[in-house]
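Encoded as structure tokens, the following chain is the form predicted on its own, with no partner shown.
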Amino acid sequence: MVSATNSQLTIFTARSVITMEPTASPATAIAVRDGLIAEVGTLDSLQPWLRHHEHVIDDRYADSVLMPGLIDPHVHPSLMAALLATDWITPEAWDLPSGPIPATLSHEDWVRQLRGLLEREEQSGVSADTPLIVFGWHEQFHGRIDRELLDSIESERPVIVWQRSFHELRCNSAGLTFLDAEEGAEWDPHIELDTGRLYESGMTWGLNTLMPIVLEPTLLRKNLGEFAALVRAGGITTIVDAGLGNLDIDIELGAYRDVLEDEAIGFSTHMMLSAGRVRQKWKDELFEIAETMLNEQPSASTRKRLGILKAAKLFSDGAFIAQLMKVGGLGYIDGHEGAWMIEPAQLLRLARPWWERGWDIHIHTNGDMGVESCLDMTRALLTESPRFDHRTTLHHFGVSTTAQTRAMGSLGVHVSANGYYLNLFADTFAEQWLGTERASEMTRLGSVVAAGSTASVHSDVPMGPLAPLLAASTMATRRTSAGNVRGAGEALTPEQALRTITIDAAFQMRLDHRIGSLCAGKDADFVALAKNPLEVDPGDWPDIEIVGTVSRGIVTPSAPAAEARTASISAGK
């Protein structure tokens, strides 16, 4: 008997279905209606549904493997869009919608490419007053650059070099003038006029001048469209903007609503507020505005694609990629020191009002001293205002100790690690910055999981590519881009690695009741793969073809070749 009162079921068939549910039976079909999963099973086990409801069989993925839609729990759409407005000279190859970016691995090649950009723009008639903004410089690959060197290359036109971490700028004299750096240096110790360096808060000073350029409204919306193409090509159905308001919350939200809220976009965007930035903007109205925004949640029933998580993003120590993280013991090999983005005592003060109102705390931290400051904060908050299931999560998690991972397990603290630190930086960090032991044990997720915490991995795009299968592969193999295995004892099992981009990522964002696994009642979010990742070597996961995605029951086919370019993280490619 077929019911005529309910909307039609769509049955997606597959070679197999990976549900990420611990008690699931073998499955080859998913029944979907109104954006939700009715049941996962086989055509035989689904017969009670099929007998009672009108249905259609969709066999487009009959030869593919279906698994939960991939999740990237830490991205920066506005930052990626801003950087797509600049020129790129990077130590790894990227294949962007605008075209391929080759890897640049020496000082000489970096200088040659910078000169080439200047010559090209001069020939095209670009005004000498227009700054040349170039993203991707990294000292471990490109050597040292400073004001003197940049002045020798270009003495009149402003040249602003954005370090690969996003946390630092290097400028020639004209660039410093363009950014009003001399005025900023009067109060900010993170602006060094002699070297042309602006980092952390100094970079924020420079960003005030750069934002109208890189966030010009028409260009911003175009670049967000290119960002969206990369999300779809990576098989991702959920992203989290880990710091809404880092640039300008009004500009960001306006552009997101124009581009990312469209039902046809193919993925959902959740946002956590940049606690310090929105506090500066909203002042006494902070929580009134923030808690009003919580009503805007994407769901299968409302068809919304954009919403706010009840989560606040804070910062501890400096950037990993720029070697500004705070590391203990004897520190860096060369003796330099990292920087605090927020001093430990101030971190506690900033976190306290969010904690007391029941918001989750997510913290950017990279070095073991930064991790310790986050654990101290958590201990103090739990003592002052005990909370169960608080899901405090440390993001990036470059360097840590086993004592800290054990403490995290007892405190209920979780980790969302950058999935590409080990791949791209471990070998050179071992040689130049941290030594073999600490560089080999960066992003020690095996210890995190063994201590009872959950682990997810993220791109932190534009810091890494939107390629979750590559991130998970790195955590399962502990293999660098040069093919070296570092910290093999910290490797995750294949199933644990897949959890980092599905159900455990969803858990950390309190979305695991809706996404992250495939079962009755959850959102119909899944990705179709040409091969079963549990049946091939994890080292081969990045090469698995992504056939398409389904988000809230809406099919997004495999992207055409021009759109489906994804980023390679291998410095050797």
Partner chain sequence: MIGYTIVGGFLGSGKTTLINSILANAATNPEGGERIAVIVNDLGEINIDAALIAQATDDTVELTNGCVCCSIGDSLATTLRDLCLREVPPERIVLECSGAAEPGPVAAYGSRKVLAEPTIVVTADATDVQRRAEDARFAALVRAQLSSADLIAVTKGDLVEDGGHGAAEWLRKETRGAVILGRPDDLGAVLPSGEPDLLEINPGTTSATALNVRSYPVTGMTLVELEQHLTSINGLVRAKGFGEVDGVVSLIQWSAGRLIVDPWRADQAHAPGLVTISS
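Here the rigid core means the biggest group of C-alpha atoms that line up within 1.5 Å when the two forms are laid on top of each other. Numbering follows the first chain given and starts at 1. In this text, all values refer to a predicted model and were calculated from it rather than measured experimentally. First, how it differs from the form predicted together with the partner chain.
- After superposition on the rigid core, the Cα atom of residue 257 is displaced by less than 2 Å between the two forms.
- Comparing the forms between the two forms, the C-alpha position of residue 288 differs by less than 2 angstroms, with the core used for superposition.
- As a two-part rigid-body motion between the two forms, the smaller part of the chain turns against the larger by 17°, taken from C-alpha fits.
Switching forms now, from the form predicted on its own to the form predicted together with the partner chain, please provide the structure.
Lone chain follows.
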């Protein structure tokens, strides 16, 4: 019987379907209704459904390969949107909705790009009072940028240069005035007027002025829209904001609700609360507010796109790119020390209330001392309040030991690795900071998987581009951007690498009953690729054309040219 209330089935046909279901038979068709998968199979095997229900065949992907919509389990939409309000001169090439950004790899080239920006904006009538905020300077590639140099390029208009890893600003004289840096320098030792530098705590001073500019409500909404286009272009149908509240939870949620809570947006957004920030904000009402937010979850049936995961985001040791992670053994080659973001005793104290209320714990950690602190925390919490299937996950995971990956296997701790560290930094880190062995074995997902834990990979956008196929490719090839293979023993098989951007990412977020693989009953989230990743060399995955995505059965509008190009990082290429 065909129920009158049921809409018709849509059958998407394909050259082949990679289901990521271990026991599935070969498939070439997916039957979809009301955003859910009725069945995956062939036109033959689907006959029992087709005989009983009205249906249409959608063959737009008949020449493509369908696989589960890709998942990026660690992104920062609000920060990316904030940065899209600035101009970019970066060491990697980016395809932004506003146009392609070339890779800028030398000091001279950086200066030329800046002059070009200033000239173009002057010609288009931008006033000399408006600050030019330029994101992406990286000393390793662009050399020293300071007040004197910037003054020689622009003496009137405020120029504020935002470092690639966000920890620092460099300004010309007008820029310093714009940020009230002279007053700031009186109070904060990390504001240096002679070099035009604001760093560490001095950065906070600068951001007090910058944030209201880049988070201006109308601009933020427009730029979130551009961010959404980048998500779709990456073949992604699910993202996880790994730190809602990092900037300002009310501003962030307000903009997300306006822009991302849209059935036609093409992807779903799940959010982890930034534990420290929301605790600071909500105090005693923390769990009352947080647990109320859990009530409405995104799903095909509620048609909601936005939801809070029952997961808290914490921090262990410092940033990877800035060499602030805590590494053990004999430390860094040059002898400098990393830094704790949350010291070990404090980490346990902060995590405990979330753990005891059944929230999952996700921790930013980069060095092996940071990892050890997370493992100690897990051991202590498991002893105090045993919990099965806790899915504690370590994010980024720069340097670790095999003793730790073995322990993670037995403790039930999982890893979401930054997929670009190895690609962009392994060569430099080997030379300057860690030595060959530890730099080559960074993000050692082979050992993680061998020990029985799951591994996912993420972009941490804006740290890396929204290109899951590139991240997964790097974990399968262990190839750096300069073409060196590092830590071949830690390489994932192609199947394992695909799991990192589909089913295993879903598992870590407790979304694997809805997404991450293609089978009856799950959300109809899939991506159409021009080639089958399992039939080409993993090194070629980044070049596979993303033909389109389907999210809850809705085909996203065909991508404009800029969007269809896969965002690629090509520094040093």
